[in-house]
Each structure stands twice: as structure tokens, then as C-alpha cells.
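Here we start with a single chain on its own, the form predicted on its own, put down as C-alpha cells.
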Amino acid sequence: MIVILKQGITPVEKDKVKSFLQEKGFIVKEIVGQQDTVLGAVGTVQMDIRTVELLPGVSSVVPISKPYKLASREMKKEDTIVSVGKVRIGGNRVVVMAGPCAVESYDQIMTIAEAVRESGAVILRGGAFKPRTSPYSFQGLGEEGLKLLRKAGDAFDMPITTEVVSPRDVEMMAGYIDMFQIGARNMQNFELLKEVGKTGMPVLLKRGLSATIEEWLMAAEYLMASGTDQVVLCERGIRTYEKATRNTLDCSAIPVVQKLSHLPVIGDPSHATGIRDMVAPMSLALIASGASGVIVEVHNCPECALSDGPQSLYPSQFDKLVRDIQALCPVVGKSLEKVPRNIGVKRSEGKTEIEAQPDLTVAFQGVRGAFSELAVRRSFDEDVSLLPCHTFASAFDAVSSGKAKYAVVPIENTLGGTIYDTLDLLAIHPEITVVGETLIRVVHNLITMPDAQMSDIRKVYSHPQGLAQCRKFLSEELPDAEIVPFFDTAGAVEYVAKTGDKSIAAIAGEPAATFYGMKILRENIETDASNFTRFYVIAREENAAIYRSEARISKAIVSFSVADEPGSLIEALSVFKDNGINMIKLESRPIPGKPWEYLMFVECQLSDADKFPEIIGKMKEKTVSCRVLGTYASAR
């Protein structure tokens, strides 16, 4: 059952709702929300619901009707964030993990986990107990294969997972690893997962070869119980008639068990194909069904390998992988988890340390909901402060003064074009700098008072770019409705909120409908589905290097001027053309106090960060003035 508890409710009252429940025989679990908190209490226990309503600070008890009681998006509405080690997995972000079916030796995990990691993945896989069909085949290093593993994930920053197959080994890799990983043989081996459950650490639960989805749900479920909340899900493919793959890949199944369970679920294509070639097309396939993350086997040398070779990438197709898997995120309203690469990680008895971080403050332009602040979750944490601003301006003043660290402020958009101030801010402000870009769709959305409905709209809120973006389905379904522009979406969404007045809607995006608790009327109303807007993560100099990390340098924006002489500006951008740099975006700003006379900004692609210093110092012998306003990691 789940138990709502009133708002007001004090501590006491709340042990003494748990005390009852456990009294009882109830297995109780504490799941605080967005809107409630609320008690989920599972067992055989048989007892009248109302014995529990009637305790003080009770608002309410509700049945679970799904046999997966822990598991189920009855018992928790929200996306379970699973944390291993520095990584997140769930929620909007994309996890990438890989290495080798099996870890082989020192030499072979080393170079394979740095390729892996260069390359974008932040979560180091790889078998040291291997389950074979034949017992002839390689079974895996054992303890042995633990420590190297464990070695390579010191060395390049990144949490390990590997499976465990006996009850026996649970106590003894606890010790090594960050993640358990129950293979598909063993998804019904209930010891192991009770055992494993009790450590209380992060799981990834594999599909059973031929296990229905509530099966599935129910062997999570047996983790749950046991003592973790912790629990990942992986479709990996499942046995079918079909001889032309390993197994058959069921994308479907994702987004069913998404409204199913508030767990995450990745997808592991190397073993749901067996074939090599198909492991890319099956990944993106799983991230547009909306995966959280895909585990991909890893080999420098595959038709060596001792265990899976055929379905192994080599490092150069996992990178153009991760690559396509980055620019497939922004469609689905994602960004691909990176996760900046600390040296100085400690280990102690076993688990991975992490210095605790100042609290980190990002500022962004709007209110409460909107596409900016969405932006900011795309970048960072879930868990990093806020700070709205008005103005773009503020924005900037804010990393400026160091109230931000960063701020995540708009550059372009594909239908309405360059966001001028943005550039222009960024040419007076020499003490920041860009270290990094993110890429939004813009999905807009008619937003109402709860209540509302089509024929009580009577008015139409929202920033003017948006009411132009969704003028067909204005004049189509809204004809008659008063159109009124308002500074912002977001903030239109807030001021129809506060009004509480159901004959005036607003457009916006899906958070800020969540943000102020109001309703989606209709969905996706946009006129062209091809609308992204581009943002900057700006930082200062100081703070530069932290954003940037391990992330693959790969884009600049320069900022010269040049003297008012025939051939000037082609003069300067030669330099450019004969270095091999290719320039994606130009544009000229009016300098300020300075009557006729430019700003050039160039977006340019690197194909060699290190050289770049060098070929800017040729930049400067042809200009009256120039700067790197930035270097960072492409979004596409």
C-alpha cells in the first residue's frame, strides 16, 4: 500500500506511522516527491487499509495493484536517479558504459578503458566471472579479473560494473566494484539477488532470454525487498524464433516498462544482436525508444578476444558511436552524462571516495521552467543551485561577481537565428569565456489551469517567438482567441497560474507546466518540429578548466577586428582556410563607441585543439585586435 502523509506532519507522528506498519510485518520504504511524501509499505500482511488512515498525520492510504509493489510508477511517480559513483543514470541523461566481455589482462584492460574513456563513456564494464554455455570456454580471470579491472577504473576516474554469479562471491566483489550486474542466465536466480540486494549498492538487472516484462519487474522487485533502491534495468535482447541475431532486440519493451516503473532503463545491443555491425544502428535505436544509456562490449583487438569478439566495436567505432549517440540526444529531449575525469580519486577499504564539492551555482536567463533553466539540466546536476535572472545581462554580472560559477545562456536558434546579446556580452566581458554548448528542442505546448479546457480559451500568452512558432495551430484550433505577447514562456505559464483563471492559456515547455502544477492541453504545437535553440555554458577563465575536464575540444569562437584597408578581413580569414580550420558561423557586431567599425565572430570546428594557440598567433599578425572567447566540446 501507499501511505500519503500530510504536509504538516511532524517527525514524531511520521516514526510512529513507520512503527505501526513494521509492527505489522511491513517491509516500509520513505519516498519523498515533488508534492507528497508518502510511506510504501509491502508485505503478505492482510489488514484493513482504514486501521492505517485513521493514524495521526495520514492523509490518505492507496493499494498497489501491481504485483512489482517496490518497483512500481504506482509506488513512486518520479524517475528513480540511480548514482554510481559520480555517474547518474536516468532522468534526461544518457549514460554510455563499455569495455570487454571479459577482462583478458593488465595490458588489454588498461588500453581498452582508456580508449573507452577518451572516447565518452563514463562507466567501465567488463567480466571477471564469465558464464559460459560450454564449460569449455574462457570463464573469466575470477578475483584476479576484479583487481584489474578495479585498477583500470582507479586509473581513468570511472565507476566499474561486472557480474556476479554465485551467492558465494557477493561479499568478496563488494569490495572491487561500484555496480552489480546480474546477467540475463541469472535474473530468476532469487539467492543471488536477495544476497545482492542486501548490500544495498547499484544493480544492472539484465532481461531474462525469455522473460516477460512483469518477470522482469519481479526480479527487481526481489532487490528492492532486499535492501536496495539502486536498481538499473537492461534489455538485452530475448529469444525468439529469429536465427539472424543472437537474440531479438525488443526496443518496445522500453517505454512500456518506462510507464510500468519509475527505474531507468538502459540497453545493451552487443549481446542482443552478437553481431558487430548491428551494434550501432540497435544503439541509437534504443536511445530514440528512450534508453537512458546503452552497455557496449569494447575490444582493441576483437578477433583476439576470448570471449565475444564477433559483437565487439572496435575503440574506433565505439567513438563514432558515442558521437552519433551525442547528437541523437537533443531529438529526444536528452544529453549524453559526461563526467569531468579526477586524478586524485582515493579509494579506502575497498570503495571510491570523492571529495564532497562546494555547492554549485548556475544562473540562467527566465523564470522558474523555462527552456534555459531545461538548458542548465542538460549540463549539469540535477542537484546544482538556480539562480534565474531577468536579463541576460544578470546572467552574465552574476558569473562575473562569482554569485555563479556558471551560467547557461542561449546562443542561437535554428528558426529564429543569432541571440545577438549573448555575443555582444560576451565581447565585454573579457574575464569570460565559453566552455561548453548544449542543444534543446523546442517542443511547445498549450498550458492551462488544471480545469480548463479547449472552449474556455479566450486568451493566448507567450514571448513572441513562440506565439510566431505556433501561429498554425493558433489560427486553427484558436481562432477566435485574443494573442498577447509576454516577456517570457515560462513566466507566461507563471502568470496564468497565478491568475488561477481557466479562459487564458499560455505556451511553453512541458517543465514549466510541471514547475507551476498546471496542465498540458495539447502537446507539440509547434508548426515546424525542426525548432533547436543552441546554448553556451560560460564560465571564467578560473573556472574554465573544470567545465572543460576530459571533454574533447573540438569548436572555438574568436572574436577580431581588422584595419579599414582593401582585403583586410579575407586577409585574416586565410588564416583559417590554410590552417585546415573550417568556420561554421560568422557574423559582424557594431563596436561600441567606435561609429562604423566591427566585431567579427567566427565559430570554427578544430581538428587539432593543441594547435590551435599557434594558428591564433597567426590570426593576430593580420588584425588590429583578437581573442579566443572559447573553446569547447561540439553539441552535434
Second form
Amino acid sequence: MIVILKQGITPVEKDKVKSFLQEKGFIVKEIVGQQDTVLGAVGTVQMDIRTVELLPGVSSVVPISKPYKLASREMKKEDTIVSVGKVRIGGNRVVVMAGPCAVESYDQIMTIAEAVRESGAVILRGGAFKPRTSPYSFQGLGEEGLKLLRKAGDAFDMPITTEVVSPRDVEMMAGYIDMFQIGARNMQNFELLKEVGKTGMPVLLKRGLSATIEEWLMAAEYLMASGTDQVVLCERGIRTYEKATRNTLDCSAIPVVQKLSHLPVIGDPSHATGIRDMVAPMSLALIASGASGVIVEVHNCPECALSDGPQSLYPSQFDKLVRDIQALCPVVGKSLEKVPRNIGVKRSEGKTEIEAQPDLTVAFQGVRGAFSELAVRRSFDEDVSLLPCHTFASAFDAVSSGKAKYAVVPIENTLGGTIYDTLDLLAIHPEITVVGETLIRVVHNLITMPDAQMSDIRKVYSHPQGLAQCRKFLSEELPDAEIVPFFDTAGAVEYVAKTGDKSIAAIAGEPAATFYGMKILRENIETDASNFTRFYVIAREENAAIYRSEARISKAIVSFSVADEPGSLIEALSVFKDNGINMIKLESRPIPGKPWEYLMFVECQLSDADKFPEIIGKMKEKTVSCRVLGTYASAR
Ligand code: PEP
Ligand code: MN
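Same protein, different form: I have the form predicted on its own, so give me the form predicted in complex with ligand PEP.
What follows is the entire complex, opening with the chain shown before.
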């Protein structure tokens, strides 16, 4: 049952409710949600829920209708985020795990680990105990394999996951690894599940060869009832009559599971298909289906692999796959987790962990629910404090004064073009630098009071860009409605909510509807679905290194001005050309106080970030002024 507590419950009352349930024989878990705090009580005890409902501090009690309780969405509305070392899985992240089917040797695992990390994998996989169909096939290196996997994980800064096949290995393995993997063949090995659950460590739970979704969630329930709440589900293909692939990948399981459970779910396209060429398309299908990541087999020499060579990708294929996944992520409202978001990485004895950054405040322009808030969520962890600012200038000031450590500001929209405010503010804030970028897909919705219908709408409020981007919808579906420009998309939703008037609507993103408790009357109403906004993460110089610490720097933005004489601009830009630097974007802006003089802004790609300062040195010789406004990892 779920015991929903009253907002004003005292700690003493809460403890009393907990002990009451525990004494009756329930396992009790407290879940603090965005709206409510609830106690989940599970066990074999039968009890009249009215007895609990009458306890002081209890608001209501809801029985859980599903056979799985702790794993159910009924128990916990918010997505669970599972932490594996410094990597977090779930929410709007996409996590790529990769490595060989089995650890074969020191050289093999080191070579593969280096390659997959370089391409963007953040968790290393590799079997040490292999449950093979034939007793005569390679069974894995055992504990020696775990040692090698740990070495490779430490060398390339990746948490590691590997399969456990026997309850008696659990304790020994816990000393080496960051996440247990329960294989498909062992999904219903209940003794194994209980032993692994007891460790409290993260577990990757593969779906059984012919398990229903309910059986799979019941296996997760075993793990959770035994003591871990860190479970990641993994769809890896099921047995069907089809012989063309090793198994049949059940992509539809992803959205089904997400509806039924709060646990993150990823996919394994390698074991699902058994065929190398099918791995990339099925990985993309998994991400498109909403998976929180993929686990992919990669081998430096698949022909010589001791197991699963035919389904292992070559490192170059894996590299392309990660790029494709990264490109797909914003379309489904996610971002690829290439490096941990919450900056503040602590290293000790080889293991790397996220160091919580207490009171990390991030500023953005707009009100709560704005697209910029979404961009903050994509760049930082869920628990950062938000500082909504009225203007771009005040977001910059917040960073400058130290009120916020970072700000996330838009730089460009694929339909509307450059956001010049951001460039102009970067130019006048020498203490601020660009440390990262994030890409958001802009999806507009018609948002109204909960009881409004299309026939009620007389006026539509939104930011001029929002209105312009939905012109087709407005003219076709609301031709008689008055169109009212507003300072902000989410601000328009806030305004409609305040008036309580069902004849007015706002155009904004989904987070604004959720935040203000409003209804999405029509979704995806933008004329062009390819509508993306790119944001910069900015910081004061002294906070820049910590954000960049794990990032693979691949882009830079530079501002410069040149003498007013023939060829001066081309001379300056030639420095980029002569040093093999690819320019991505060129802008010019008037310099305040110097009529008819311009500051140029260049965004460029860096193939070798270490050489960039030297190139900028040469640039300085050809320009009047030149400043690097920031270097960062590309979001594309
Ligand atoms: C594996 O991941 O190596 C493996 C054996 O997977 P599964 O249990 O899904 O077959
Ligand atoms: Mn395998």
C-alpha cells in the first residue's frame, strides 16, 4: 500500500506511522516526491487500510493494484535515477555502455575500453563469468577477468558492469565492480536476485528469454525487496518463432515499462539481434522508443572474439553509432550523457565519484517552465537550485556576482537565428566564459485551463517567436482568435493560469503546462518540426575548469576586431584556414560607442584543443583585439 502523508506531518508522527507498519511486518520505504511524501509499505501481511488511514499525519492510503509494488509507478511517480559511480542513469539522460562480450586478456580489455571511452561510452561492460549454452564454450576468466575489467575501468575512468551467475560469487564480486548484471538466463534465479539485492548496489536486470513484462518487473521487485533501489531494466530481445535474428527486440516493452515502473529501462541491441549490421539501427530504435540508454558489444577484433564476435561492433562502427545517438537525443527530449553533468568529480584510489555540489545555483532567463529551464535540466542534475531571471543581462549579472555559479543562455535557434543579446553580453563580460553547450528541441503546445475546449479559445498569448513558429496551426485551427505577443512563452502560461479564463490560451513547452498545472489542448503545433535551440552554459573563469574537467573540448567561440583597412578581415580569418581550423559560424555586431566599427564572433571546431592557444597567439598578431570567449564540448 501507499501511505500518503499530510504536508504538515511532524517527524514524531512520521516515525510512529513507520514503526506501526514495521511492527505489523511491512517493509517500509519513504519516498519524497515533488508534491507528496509517501511511505511505501510492502509485505505479505493482510490488513484493513482504514486502520492506517486513521493514524495522525496520514492523508490517505492507496492499495497498489499491481503484483509488483516497490517497482511500480503507483509507488513512485518520478523517474528513479540510478547512480553507478559517477554516472547517472534515467530521467532525460541517454547513457551508452559498451565493451566486449567477455574479458579475454589485459590487452584486449584495455584496447576496447580506450576505444569505447573515446567514442562516448560512460560505463564499461565485459563478462568474467559467462553462462554459455554449451558447456564446451569459453566460460570466462572468472575473478582474473574481474581484476582486468577493474583495471581497464580505472584506467579510462569508467564504472564497470559484469554478469553474476552464482549467489556464492556476490560478495567477492562486490569488491571489484560498480554494477551487477543479471543475465537473461538468470532473471528468475530468485536466490541470486535476493543475494544481489542485499548488497544495495546497482543492478542491470536483463529481461528473461521468454519473460513477460510482468515477470520481469517481479524479478526487479525481488531485488528491491531484498535491499536495493538501484535497478536498471534491460530489454535484450525475447524468444519468438522468428529465426532471422538471434532474438526479437521488443521495442514496445520500453514505453510499456515506463508506464508501469519508475525504474530506468535501457536496451541491448547486440544480444537482441545477434548480427553486427542490425545493432546500429536497433540502437536508434531503442532510443527513439524512449530507452534511457543502450549496452552494446564492441570488440577490437570480432573475428578473434571468444564469444559473440558476430554481433560485436568494430570500434569505428561504434563511434559512428554514438554520434548518431547523440544527434537523435534532442529529438526525443534527451541528451547523451558523455560526461557526468554535475561537475565536481572526486577521485580517490582510482574510483571516481560525483561530489555533490551543495547549493549549486544555475540562472536562466525566463520564468519557471521556460525552455531555458529545460536546458538547465539537460546540463545539470535534477537537484540544482534554479534562479529564474527577468532578462539575459540579469542572468549574466547573477553569474558575475556569484549569486549563481552557472547560467544557461540561448545562443541560436534553427528557425529564428542568433540570439544577439547573448553575444553582446559575452562581449561586455570579460570575467565570464562559455564552458558548455546544450541542444533542446523546441516543441510548442496550445496550453489552456484544464476545462477549456478548442471552441472556447478567443485569444492566444505567447512570445512573438512562439507565435511565429505556430502560424500555420493558428491560421488553420484558430483563424478568429486574437494573437497577443507576450514577453515569454512560459510567462504566457503563468498569465493564463492566473486569470483562470478558459477563453485564453498560451503557446509554450510542456514543462510550463506541468509547472502551472495547465492542460495541453493540442501538442506539437509548431509549423516546422526541426526546431532546435542551442544554449551556452556560462560561468566565471574560476568555475570554468570544474565544468570542463571531464569534457572533450571540441569547439570554441572567439571574438575579435580588425583594423579598418583592405584585407584585414581575410588576413585574420586566414589564421584559422592555415591552421586547419573549421569555422562553423561567423557573426558581426556593432561595438557600442564606436559607430561603424564591428566585433566579429567566430565559432570553430577544434581537432586539438591543446594547440588552440598557439593559434590564438597568431590571431592576435593579425587583429586589433582578440579574445577566446570559451571552449566547450560539442552538443552535436
Ligand atoms: C551478456 O550481456 O553478455 C549476456 C550474456 O546477455 P544476456 O543475458 O542478455 O544473454
Ligand atoms: Mn555476449
